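To begin, one chain is listed below as structure tokens, in the form predicted on its own.
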Amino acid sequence: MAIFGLIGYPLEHSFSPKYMNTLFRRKEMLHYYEAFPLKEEMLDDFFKNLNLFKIRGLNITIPYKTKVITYMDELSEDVEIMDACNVIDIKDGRLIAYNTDWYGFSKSLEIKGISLKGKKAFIYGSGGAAKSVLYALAKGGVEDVVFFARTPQKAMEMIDLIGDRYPIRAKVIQWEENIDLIREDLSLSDIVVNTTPLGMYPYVETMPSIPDITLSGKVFFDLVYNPLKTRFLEFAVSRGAIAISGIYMLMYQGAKALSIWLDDNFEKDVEEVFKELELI
């Protein structure tokens, strides 16, 4: 028997625990997994304490994806390269930190048959997700991203980041009320993503502002998975985008993730599961 359990605050929202120990009943595994949701003055007790827990495997989510690096014995080159870790493996007391947001993104496209080479992208935020976002747009060939982003240093920051990895030409817009800002250059997106927390769980009737033009053939990707359809996806739907929903994100890259802690393939056995708790 072996614990494994996710690591973030607040977790109220997640639906990891749920749909990872329905898979491990399904396939007779006497595992468990458990949110362990952590303020930050906590972090430091958690990882010193770690063998006490015998937990074989780690789920990182916000707003730790970058603090728990400095707790890692070895990271993997996603991590150095993004900087942000959402997996730890822990095997024989040395923690070896994975990063599969990136993978997560990536998969949910190509089973929509969506190929990224060639296309340009549109990002809202700047923060962690982004980053993943970023990372797996240009790893699948897109050429253009433009960011609107609070934070315009963070986001010229991890283009530059993985930029020296994946060249890819990049534009940062300052977030203000003025939508007509982005008018033109959501207009030529092929891809559009949100990164932040709009719209998630309790604050269900918030969502990125998107100017009033047509979005027809566009895929709008939205990384908030609670609810499973955001307002921010039926806004787009009704102006003839094709919506995924982050939950594919999340089924993807905790698939990735058993792999690495299991060393076998769970996508179809996560799949599955998925189906049946209607996620999907």
Ligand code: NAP
Second form
Amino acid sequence: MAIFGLIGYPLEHSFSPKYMNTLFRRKEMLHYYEAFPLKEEMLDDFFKNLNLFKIRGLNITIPYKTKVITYMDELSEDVEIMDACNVIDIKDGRLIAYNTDWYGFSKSLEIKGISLKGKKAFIYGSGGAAKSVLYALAKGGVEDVVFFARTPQKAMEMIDLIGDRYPIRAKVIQWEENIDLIREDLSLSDIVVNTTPLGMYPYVETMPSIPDITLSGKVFFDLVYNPLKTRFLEFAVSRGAIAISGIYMLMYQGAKALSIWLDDNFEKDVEEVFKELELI
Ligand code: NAP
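What about the form predicted together with the ligand, after the form predicted on its own?
Below is the whole assembly, all chains and molecules, this chain first.
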């Protein structure tokens, strides 16, 4: 019997407590998963007093994926390279940091039979989630990446960080209204990923601009998972692309976190729970 949790702020729209607790009940496990919405000034107290809660594992979300690293006793290789952590395993009072976001992204492509080796990718945005995407792409063998980013500096920093370990050719284009800027790079890309919050509930009418080109054969991956069918994906499908919703990334990063905490494989169970909750 153990307590697991999620820390971040705000957390009102998180699916994690619902699906984690549904899974524990289905498996007749006496575990419990709780959301801890922590304002930044509470973070220090939370970690200093963590032993009072007897927590076995934590998920970390926006805006603390890098900030929590200072409280860790040990970092996995992925966290060391990415400088971002979304899972903490607490063993005998020691805090061990993992990153399963990149795995969730890779696994979502793998189940659709999409290989990354030698492919070209295009990424909208350069925030925290883009870093996991870049890591997964580079690890999977993507050779060229183009970023279209409002803050190019952030894209360059992650290219330096990850490119040190997994060399990759990268180009960064300053985000502008003029989408002619990206016509050629996007038309040469095999995988196109939205890592911005554009299209996320309640702003479901927004989407990153896509040039007027044929998209057949390309894979469009939207990290936004609420709604499941974003405008970005609907538009891409109408032009012939294959669409993948961020719900799969969320599902597989969560399954991987459970396998780290409980030393077992939970992918099939998590898939069943997501189906039961009509999330996939
Ligand atoms: P973040 O660190 O705040 O990064 C957001 C990125 O989008 C930044 O590059 C930001 O640019 C850019 N952006 C925001 N609004 C924009 C706009 N109007 N026009 C152009 N660019 C804009 O957030 P994050 O953690 O990366 O999360 C991004 C999205 O991914 C969220 O919707 C989140 O729910 C989703 N996500 C999904 C999963 C999953 O498992 N499916 C996992 C993680 C995140 P600036 O840097 O200039 O602000």
